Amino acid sequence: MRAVAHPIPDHVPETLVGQFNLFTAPGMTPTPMGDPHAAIGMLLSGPPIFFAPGNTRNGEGTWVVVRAEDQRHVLQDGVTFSSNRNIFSSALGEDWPMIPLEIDPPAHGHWRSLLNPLLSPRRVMHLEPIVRQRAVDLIEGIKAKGTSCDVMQDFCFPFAVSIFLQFLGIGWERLHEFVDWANDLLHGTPAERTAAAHTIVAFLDDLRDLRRQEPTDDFMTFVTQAEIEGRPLTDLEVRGMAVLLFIAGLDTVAAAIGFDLYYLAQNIEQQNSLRAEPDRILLAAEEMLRAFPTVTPVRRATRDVEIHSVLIRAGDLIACPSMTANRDPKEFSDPDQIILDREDNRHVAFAYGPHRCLGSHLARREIVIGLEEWLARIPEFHIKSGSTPMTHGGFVFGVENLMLDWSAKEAN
């Protein structure tokens, strides 16, 4: 449930003013079986630019910028186009930004160039046995209780779940709990997706607290113990960090690996050509996120500006769905095809410009070591008979109800 749409802002012409919306448009709302990436593809054969009327959680219209370039554009610029929006702190009637993702230039590069060694590709491959062990323990669970499987909930959730309580020094024997706190937050009613956010907030500042006075080798002790500019960091901006932290690894990287097993489900030979070729693997990944993006970055005007001579006014909203981007003809041949073996693969799954995807390299990982493990241990699979895959769009786009079965191959 979202908030009624606010009043079209008088200075965006009604020439200007699509018929689209991330959440309720044809291919967005919760549809059986379907395609929101194809339908928000279909926005490439309109005008560059036009504005989408509640297209927020909370009513606000925003411009939507298709094309890659312009997008390109407006994600370069964070000094014209803010992202400090404090969407997470808003929702509990407080005022902080997530860090790095809420702060803009210059301060955005000093948070930066602090937290990127957490997740520098040295230390991405210092995790990845950990990463891949989690992968096989899980899938071993999952066949040790039959053929089938709700993939999200049984794998794709957990998965990603147990990678950010080892970035954070905790046990695994807690997953379920932070699962079920992931998924009323991210899809729950609103009083539940409230409640959750209290509760993830609490935790967390309670294990800062706990990690100031006992240090550890985690991400926690890590920022307690951080200076920024020569200060040491405020309880308001160690939360600010936890929480993006525990958003952005959860539910983007759960939903890429469900998009993929949808996909591969959906189309056996290739499946079954990634089994029997493992090395193409890394490809594939890179052309399904690129085929199944899940974000759309936003940002708000800081000043009047224009694009393709469309006045766009201080305040204003701007989303960039890498969704378009990625299917943009002008930067990809055949875009509507999905090319297991593409090279030269310049997608925008992980945003542009100085907010690109912080956590990148490891969600790559993530999705790659998924994919290997999953198709080393589970034999050809497909969609369970009588099940039906729900996807939705919204500002991360998302499957749910995949249910995978491969009993056919288990019996031979």
Second form
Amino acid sequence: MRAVAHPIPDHVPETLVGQFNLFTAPGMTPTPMGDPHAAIGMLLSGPPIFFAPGNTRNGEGTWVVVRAEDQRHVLQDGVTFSSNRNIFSSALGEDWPMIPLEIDPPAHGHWRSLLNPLLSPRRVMHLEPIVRQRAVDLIEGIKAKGTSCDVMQDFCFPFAVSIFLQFLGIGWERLHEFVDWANDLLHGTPAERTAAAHTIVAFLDDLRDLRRQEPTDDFMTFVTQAEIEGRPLTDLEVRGMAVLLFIAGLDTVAAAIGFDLYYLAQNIEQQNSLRAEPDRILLAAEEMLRAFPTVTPVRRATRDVEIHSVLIRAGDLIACPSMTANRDPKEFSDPDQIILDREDNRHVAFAYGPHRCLGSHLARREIVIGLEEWLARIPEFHIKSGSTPMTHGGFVFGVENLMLDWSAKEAN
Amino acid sequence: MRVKVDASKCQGHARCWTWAPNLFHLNDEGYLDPGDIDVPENEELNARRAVKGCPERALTLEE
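Next up, the form predicted in complex with the partner chain. The previous block was the form predicted alone.
What follows is the entire complex, opening with the chain shown before.
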């Protein structure tokens, strides 16, 4: 479908139409042993803003803002650059926002105030023992089965899903059912995606109704009992929050841990140094968040506005790939070097501005704990001989078929 | 040394708190409240790291 020529709005000068597209450019399509972050990093040698035709799932083009400073300008101004796109519901032919991501200021602030305490740094500290136990259980299960695994399917993905289930007070025994739904939703064919979306919405709606009748102490009970501006939440508002909680924390966290292990499997010296000195993992995880971020936030202009004297019309979409901002030489010294002890590291893996990832503190703990437990329990690992990891671009970068093998060390 | 806090720019990344938990106090939502911060001598290195770590540029150092 994307091979079809995509329309370019009349106000976009021909000279600003780029070849790049998050789905179809070299390194963005599924690529054997790829390095999609380096591939998109090539944009830093081009203009700071350009137009990318067909840069969304429905074929609409977007502007692409390449530099960190310009992305900060766009993402900090949630009034001019709206996040209200209803992408999940519109794919189902419906019209409701995921909350709080698809709500704009000033209403957005009320929703954040409601939810921020649930995911604050202090609250996340209390979740740490559960997160660690989930990681340990999964890794020990993998070890019991052999000396290799597909670490995305066997660890990263179920780990992220299990934390979501914990939030919703759903038992571990339903993990595989949810992993299948998530796989279909995020990686399936268009028909599988739609079917999974309906299944997930129906499940979350049922859970909402159940928690209204029989409250417990989980996230869903909290939101069904909460008030916003002095009134209880509507059914669609509860759904909008639950759906966002589901999709925001799965692929993103799984892919982040996946890219870290992909890097460490190919850089044995760094892998062994972190295994020997686990205290360094905290800083190393930040550097890998900088080098291998996964998300491209997209906004829609609410009025005509200029960036670098380029006219953005009201209604235009603007994409801000975190990958280019995180390798911007004006922001970071030696941006293409991965320096695991890097201190000056104000990266944008969790976006800038009012929509800063609500789950960022939890995501950070999941990534750090995942790496700590993996490195502590799995000896020196490599990419399994004869297997080929596949990387891809898109709005959430990822790595698939990441077969890791530690049989050589286990035999010693 | 003082850290000037532009609380309107704080978006709760909490990088300052990670570097210098004794210096930067987050409210229940995980954000900094308004108010500049005096830095004792033994916290100067952490304060510098905190200022450099803020993705929003909400903190500036005054020496």
